[in-house]
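For reference, the chain that follows is the form predicted on its own, supplied as structure tokens.
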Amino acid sequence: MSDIVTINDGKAIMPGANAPENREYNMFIGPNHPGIEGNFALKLSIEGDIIQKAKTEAGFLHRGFEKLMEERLFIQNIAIVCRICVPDPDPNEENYARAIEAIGGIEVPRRAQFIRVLVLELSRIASHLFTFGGHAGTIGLYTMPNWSISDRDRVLDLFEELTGGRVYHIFNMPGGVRRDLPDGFKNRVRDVMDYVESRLSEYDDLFFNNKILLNRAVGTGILPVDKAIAWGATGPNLRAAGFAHDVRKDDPYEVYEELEFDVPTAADSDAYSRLIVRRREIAESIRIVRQVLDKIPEGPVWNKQPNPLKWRVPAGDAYVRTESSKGEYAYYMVSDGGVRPYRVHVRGASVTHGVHILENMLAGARIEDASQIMFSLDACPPEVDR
């Protein structure tokens, strides 16, 4: 790190020099730093310990997905979209497949719909476990990431068995899913769900009821419900403000309307409330997964489509959305009848949470709370610069 600091008039001040009083200093966090959420950067203007202004900088990882999709065959994009949100890739796959199905009038077998829900909820659990570890790291509680990310690996083991990939699954295909459940897979899923559920009370003791977390997170990064709605917050960040919006309930897709689950909310809309909502969501996801395993019917898992190298999707457009771990996730797709999408627009939660809301919330916050506020909003950096 350089010993030279800059002030807001752009002049460099060498160590030991007399600096002007009451001036704002620039401070960078990221893009490679344990207190940053992925390949992402924050440029902070600070005065003393207080942040005066925050500017986010993305583009340090994958970028330009939407344009890339216009240049590739429909089938090729399935390997691209999952990279838009690395910790929770499956909503991208599911949205992309559903958009094609909506345009082309393609029916999805019921067994495939149940499997899609299974995959989505496992992905939600894995994403939240990852977030807990990152947030705990911002307050120096490094036992929690050792626990939660290690437990997340058990979920990734299931993905590897089902899809062949631990992180990127390339599993949801237009018309269904790529393969059926392996023999004995349902029992192994149950075992992992039992294990994760048994760990929740230990997470409470270590992390959620930890006095350090309570002192640091309660009352930090408050997002009032009126501003949450006006600024476009969705998912856990909106529900932590007491607004119980969940696409799975309000606009059901796949087989969610056949499943019973609650939508956790909180009232204080601070960093701690956003954490607690995600903690409760894991319990609800486990409940959903168990219902899927009990109710999944027999039958095919894919409605076979034409040769993917020559496949032309009829002209038309569609808008589909899911409830991802990060919030409402939507795709708008346009087809001109060719072998490639004419246009695909990804409306994720991370531009809203990780740029607009984060920049507003950081103004007036203390330096030491910047990373914690950012992790509590839980954005995906690649999706910002998609």
Contents of the next structure:
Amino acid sequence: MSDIVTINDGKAIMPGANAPENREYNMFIGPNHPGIEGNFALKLSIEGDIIQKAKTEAGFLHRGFEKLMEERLFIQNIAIVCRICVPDPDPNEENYARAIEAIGGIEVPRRAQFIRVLVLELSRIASHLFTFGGHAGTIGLYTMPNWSISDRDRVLDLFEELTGGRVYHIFNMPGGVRRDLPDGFKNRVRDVMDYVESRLSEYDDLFFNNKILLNRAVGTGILPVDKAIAWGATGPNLRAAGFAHDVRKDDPYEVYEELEFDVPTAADSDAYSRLIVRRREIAESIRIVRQVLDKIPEGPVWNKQPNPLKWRVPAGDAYVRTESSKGEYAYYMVSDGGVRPYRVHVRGASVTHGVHILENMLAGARIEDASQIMFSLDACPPEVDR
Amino acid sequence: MAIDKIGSILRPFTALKNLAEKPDTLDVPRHYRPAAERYRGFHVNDLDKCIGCGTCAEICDNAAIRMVPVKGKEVGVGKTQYRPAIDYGRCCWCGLCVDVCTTNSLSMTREYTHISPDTDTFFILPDEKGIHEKDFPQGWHADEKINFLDLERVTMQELSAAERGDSFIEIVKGFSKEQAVKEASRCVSCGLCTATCPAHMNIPEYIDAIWKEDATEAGRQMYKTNPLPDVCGRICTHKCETACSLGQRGDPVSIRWLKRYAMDQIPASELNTLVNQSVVKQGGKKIAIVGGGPAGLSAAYYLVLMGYGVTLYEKYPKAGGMMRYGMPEYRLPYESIDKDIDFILSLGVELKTNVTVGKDIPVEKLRDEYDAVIMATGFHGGRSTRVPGTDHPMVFQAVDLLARITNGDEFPVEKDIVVIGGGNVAMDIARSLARMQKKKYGTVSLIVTSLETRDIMPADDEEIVEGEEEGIVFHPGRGPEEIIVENGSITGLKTSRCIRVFNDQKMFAPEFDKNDIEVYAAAQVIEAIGQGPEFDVFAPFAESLEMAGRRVKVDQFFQSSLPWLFIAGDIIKGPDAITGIETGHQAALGVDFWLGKQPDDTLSTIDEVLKIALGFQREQVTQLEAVLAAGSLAPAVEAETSKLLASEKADLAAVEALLAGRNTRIHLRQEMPRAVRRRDFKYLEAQKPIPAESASATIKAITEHASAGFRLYTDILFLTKSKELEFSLDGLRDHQKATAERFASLKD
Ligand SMILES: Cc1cc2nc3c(=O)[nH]c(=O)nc-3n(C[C@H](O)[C@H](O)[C@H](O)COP(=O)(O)OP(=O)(O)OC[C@H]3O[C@@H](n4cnc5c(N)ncnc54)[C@H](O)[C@@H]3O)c2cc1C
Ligand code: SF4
Ligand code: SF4
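Swap state to the form predicted in complex with its partner chain from the form predicted on its own:
Full assembly next; the chain just shown is listed first.
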């Protein structure tokens, strides 16, 4: 218990306090701390203001999804996979459905593929807006969370209208999606996209060009490109290091190949670069969403699958990946030909970013930057725990 | 791009322009924000439309749905008294239950807020109004285009009309493996069919086995309640299919053809692997069964498996009753009958054919020589219209001719024939004779007349359609007036129009328009207007045998007022084969019960549950008694343990009573939806042996054990005796009203 701050006779005793030659002390941030994403903790060894060593503490939200999936019918899992990552749930639904489709050779109608892209991009926008708020909060800029999170709500309104749920959509089903677009939905999506787009320049004034942000984020939390690659960074964190890797381009799924969009990158690989890459990705997502609305064909949205209570997926395995807002997100699924998955492994981006890379990056950082660095990596603790 | 990385202290202040804007936020629940049209809010259920199949509970990924019996809900064909109750402590609002609902009765509203310090209020039985008894607009609901269920059945291949022509080859070709598996995969395992099947066959279980390509297991499930599955797979009246929950919005599962498929996969030589033959001999007790039809055969099968010596008396040269001597070969080939019957006989049933009981051997003799007698003589007396001319030798009874066809006896088949009758027996004889006409004359000239108009003809629709394809001409809605005989030969049937068949009291009271006369030319007339019992066998006991109307009076064990005499088959209930099988099974259990032995080897689903419950209950009592006997408990613990023992003993008594009362078991089998029964199975199967290291560990284990078994008891006891456990609709309504009030008070 030596690394825990204890109280003795009303006096705080730091571990090691009676050993003057050791100026290092330990402290926790989290699991309940506004500067921590979700139920997660950092255990820091600190000397002066500088973090010597960081250890992440996960497991506060462990729900055992991979095991749960083995116990549930194929259909039942569509209701739980989204919960693996709260802010960006849809890549889970996407992977789960695509893994089954790959194993079972199930075709997805084109209209459904467009709807899936729509959902995934809206989810990316919502997730990035969430992160902006969190990131701003870590450096004391509290107007940005109010703005971006209430703007995110407009995207959630769209989800509510399309899928019946705001946060968890439970909308993808192997073979397609659960419902068609509601009447007039396209126009409302266009309106929200115009709105979010108009807000981006306001965000620039409020946040991205804010002197405080620049002072705090530029040059903070640098992840050199070689390290980023070596440590397995993906998504915006890798792109902020100048490496334009994106699953949507490199291993396209659904109808991404038919859509035009750029993959924003930045050069400096600091907290600011990562933020700016995300800021630019919103603009690209808006571009994609508009193309989806223009190009989406008529047709069915689901290929009928067998009675869900007696639904066997042929024996086989599949590895499928999706570009989530957090980075590369993959499922490895094995079916033994039964009514439940034999095994599903979730490869989320957050274990890499939120545990391994974060621990490495925090060493040498200043104590007040710990939260910001964590947010700049945009890891999702529920997904680390899953 | 507005991001220039030139930081500015002033630019953030442009945000001040928003100061005059109206805020977006709402104060919930004081202000209601209308949800989207598809919102997945709280559930609502049209309780009258809902049939209580429990499919929602099956698909629920969170076990949030519990099927609860609701008092006052009618139980009937395809309907249970159960309705889904939802635990919002578990529900994740996925809406899968809505999408899978067999009736589309379940949907969700756009209501989404419930706040209460009382966790009980999160458990509701949704009705049309939902959690707070408010009319919220509909949210997530069934979508025509997204159908989870497979509403269309796999079409059965049949011989074409041309192929059928003059042949008695079986019309139905049967499913291929792929077709059977596909058809079986449609079943949602709700068990509503089991409730309606007269024999309460384990239908979802055998369908599941077929789906798993395990025909042997399917056969094993069938033999638990039906020893004539091959026959039933072909000719059963399939009442189960009228109950099938898939029939609510689409085609019911082809239960009968699936049964046929499974039995066709099992060769006769392997039938003996399907049943448990390790029987205990019943001290040489002997039972006589009169009548080798489905009822007699079924009784024989179950009694022989229980270890009784069984002798079956049959007046015809072969056993089978109406299956063999009534139903035509094109519907039921003789091989199928032989396969089923040979297996029953192979178990040790002694068959005495060509013996007419009451004539060749007096019933009194059977009474004296056997421990019990089961009478299952069937309906063999064809009824006559008694119109003038029916005494002519060219007027025949359908059942007599059908028997002659089976026996291969010669009889005249005229060029023009009229059949009187609109039921399935009329169809059987008409279609048989049409085949014979075709063979003899190359053409069919056969008219079927019935009192009933086409829309209310009792015959199955497919029988009529296929009959028409085979060249039969139907004149429905006509009543026979007279068989016209000229110069000693029949020349035709005179008919008048039947205005109505039943009177306002729904009693049979046909009325005719005597001005609307039609004559159908024919040289031969067949009467097929129904069959009745021939009660000659009971003549010696006319004084002592109590009757109930036109039937022998029996109790729930099919035991007559003469204790040694049991009755089964058409003469007591039916008439169809599966009811005969069930009454035969019940009479066998009745005989066994009367002769003093508990039924054991012939258990069906609910019996199995009860048996597990019994074992588990006995074990608990024994363990508790052992703990107390050891005498090492602290006084307080000892008092607690004694209390527990008393309550466990009471439960044991309850389970024993349930096992003894056959009616209760039937009742349970009929009324509990699958979702309830299977869940309880799971609970019980999950039980581990109780560890015995220490007294406290034992008590803990027993308590856990008990809570797992508890749900089973609540369901069972509810349906039988305990009033306290009643989960009535009124109770829930009160509960909801209280919740609504509390909720409303929150807003002030
Ligand atoms: C033409 C026809 C078609 C039918 N089609 C169908 C159908 O498709 N599906 C269906 O489910 N049901 C059908 N039925 C009804 C079904 O056949 C009967 O409900 C069923 O056979 C009744 O069984 P049981 O054992 O009570 O009587 P039965 O099958 O009639 O058997 C009684 C047996 O007892 C024998 N017996 C009678 N008296 C004596 C005696 N004194 N001594 C010795 N033996 C005696 C008879 O010879 C007979 O073998 C049909 C009936 C007929 C007539
Ligand atoms: S909405 Fe989903 S979780 Fe809730 S009761 Fe229905 S199936 Fe279960
Ligand atoms: S009624 Fe029987 S056959 Fe129909 S779905 Fe339910 S269990 Fe299956």
